[in-house]
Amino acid sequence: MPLTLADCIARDGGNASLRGLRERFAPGAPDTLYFDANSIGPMPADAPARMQAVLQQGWAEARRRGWNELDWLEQPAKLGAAIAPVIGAQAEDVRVADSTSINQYKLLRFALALQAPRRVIVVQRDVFPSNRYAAEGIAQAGGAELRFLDDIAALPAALAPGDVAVVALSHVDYRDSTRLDMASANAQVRAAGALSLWDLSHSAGAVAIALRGTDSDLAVGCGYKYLCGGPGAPAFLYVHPRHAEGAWPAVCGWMGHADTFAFEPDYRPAPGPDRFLVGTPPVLAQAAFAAAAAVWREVDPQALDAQHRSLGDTLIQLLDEQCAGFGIELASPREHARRGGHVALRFAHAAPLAQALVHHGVVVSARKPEALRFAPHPLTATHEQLWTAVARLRDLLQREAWRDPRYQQASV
């Protein structure tokens, strides 16, 4: 039987362990449905108050003393500990700092140092551009050789020569949401004597991840998507403890020194992942992230994954039932275990259709060449909202509203 609105409302009554967390987030604009968690997650309701406290108590009043009286320097470790269960890591394995791209560069260089004299980086050819750019920059400087991977099925062949230092993979494709089998890939990489480096930007905070459980070596991820750290939030990095002290970091800064305020003339790397800290932390950005971290400390990762599965499966069923015959195709895998944080559709005019949806109160995103992405956040989106969003989508498709010149302008 086709899904009804009543069915969707009934599904919102499940997953009791997450009930109440939706109220911990700001609702957004009236009559607007947000399905762009893969671009920027919802704002925790107390984020402004936390930032205001830093501005008043920290900056206006304490000033320099804020570094001693408040916990600004401890935040990279505290925030890392808060999100560690969400990515299947231990608290001591994760630090929040810098950006995803910078962390990608740092850990690629670190992996090369650990694996010398091996110097080949295997990187996906069609991956989020910054990941490839970081590897290309290292190769351009003479620090590595690149070997491109066109399909995960070709990973054994890429590893076969025995010269690979590190394999850099995106857990979830940012366009079609295909999720790789982390355990399988790690086993192949490990058997070849190489290290794995995962980008979790489109999976952390949405689907189940088991970095320790799958014996991953290294990982990075974005703080402002599903993790809700705020616009431009610091990213995170993960280092398995067996590697944490195996080499110097690629970028040596005073915050990564073994004794930060000793101001010694020579660098000594801090123990464990603290060595990957570099410069003064962004205190205001950390305050916003801390609002999200307070929520993540209460989230059961398995309940989160189950809720995300229910939302994704419901969305796909509604699209099948209500939008067939309008030129839209499912681009993401149907199976939840093979799908990441968002559901991607293939449509020849995805970009203007996305703009039309935004204009009609359904915030989604598009990516070239023709991907339309719905990314419900498992802590805030509802099945009822999905019903409304698909009804609006169907109306726009019926009217071919995407042809309107207003929607032809490029958008982020």
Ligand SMILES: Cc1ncc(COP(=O)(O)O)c(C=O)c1O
Second form
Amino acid sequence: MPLTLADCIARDGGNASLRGLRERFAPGAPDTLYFDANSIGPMPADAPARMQAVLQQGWAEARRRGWNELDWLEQPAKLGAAIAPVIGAQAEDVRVADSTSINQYKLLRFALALQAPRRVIVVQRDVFPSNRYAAEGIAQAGGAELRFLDDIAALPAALAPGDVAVVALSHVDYRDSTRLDMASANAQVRAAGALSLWDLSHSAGAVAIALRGTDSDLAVGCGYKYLCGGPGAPAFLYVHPRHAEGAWPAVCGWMGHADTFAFEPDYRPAPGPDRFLVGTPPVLAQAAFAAAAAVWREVDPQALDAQHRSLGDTLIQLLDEQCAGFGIELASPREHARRGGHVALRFAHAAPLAQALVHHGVVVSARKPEALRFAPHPLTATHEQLWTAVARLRDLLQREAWRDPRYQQASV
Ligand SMILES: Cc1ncc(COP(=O)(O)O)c(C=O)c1O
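If the structure you just shared is the form predicted alone, then what does the corresponding form predicted together with the named molecule look like?
All chains and molecules follow, beginning with the one already shown.
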């Protein structure tokens, strides 16, 4: 029996533990359905008030005293602790700071320092550009040798020479949303004496992740996507405690010094993961992220995972039933455990079709060459919205609306 609108509405009645959290987010523009959590997650409703408080009490009134009187310097650890459960980490092992690209660089270099004299970085050949660029930059400066991975099945061969320092893996492919098996990859990496560095940008805040449970070494990820930290939010980094004090950080700055305000001439790394902090934190951005952190403290990661699964499976079923025969096909794995945050479709005219959908109030994105990405946020999207979105998609496909010259210009 094909899914009906009533079935979708009924599915929205499930998952009691997340109920109520949806109301903690701002609704967005009227008549607009947002499936772009892989780009910028929804805004917690109290984010503006929190930012306003920092502007007024912190900037207008406290100014320099804000550093002493407010918790600005504690935020990297507080925000890290709030998101730790959803990535399966201990609260004290996560920090929120800098961007994902910078954290990727910092932890690649840190891994190389831990693993000397090994100097090989294994990195995916066809991956989110920054991941590869960071490794290439280190190699260009003479700090490492690169070995490219074309497929996860080739990991044993890449590790076989026994010279690998670190394997950098994107947990979820940013185009087709294929999710790697973290436990299996970590076991192979560990057996070869190497370290794992995961980019969790397309899974953190969407599905339950078990960094400690799978014995991952290092991880980074975006704060502005499913974690709802706000546009340009700082990223997170995770370092397994067995490594945190094993070497100096790659970028030594005063915020990572053992005694920041002693202004000592010599660098001494702070204990634990505080050493990975570098410079002055982005106080306003942290205030926005703190609104999301307050929500994350209440989220049961298993309930989040179940809701993500329900939304993704429903979307795939609706697409199967309503959009067959239009030259559009599922690009993501069907099995939830192998799928990351979004559901991707393959369509020859993905970019103009995405623009047509946006124009009709369904905010999705496209990535070269043919990926059309739907990323419902598990805390805010509903099954009913998916029904409406797929009905609009079907209508656009029937009318071949993607041919309209208005939709031919490139968009982010
Ligand atoms: C998988 C992945 N890694 C890294 C990044 C870049 O992160 P940042 O801009 O914070 O450096 C992105 C951005 O979309 C991404 O999708």
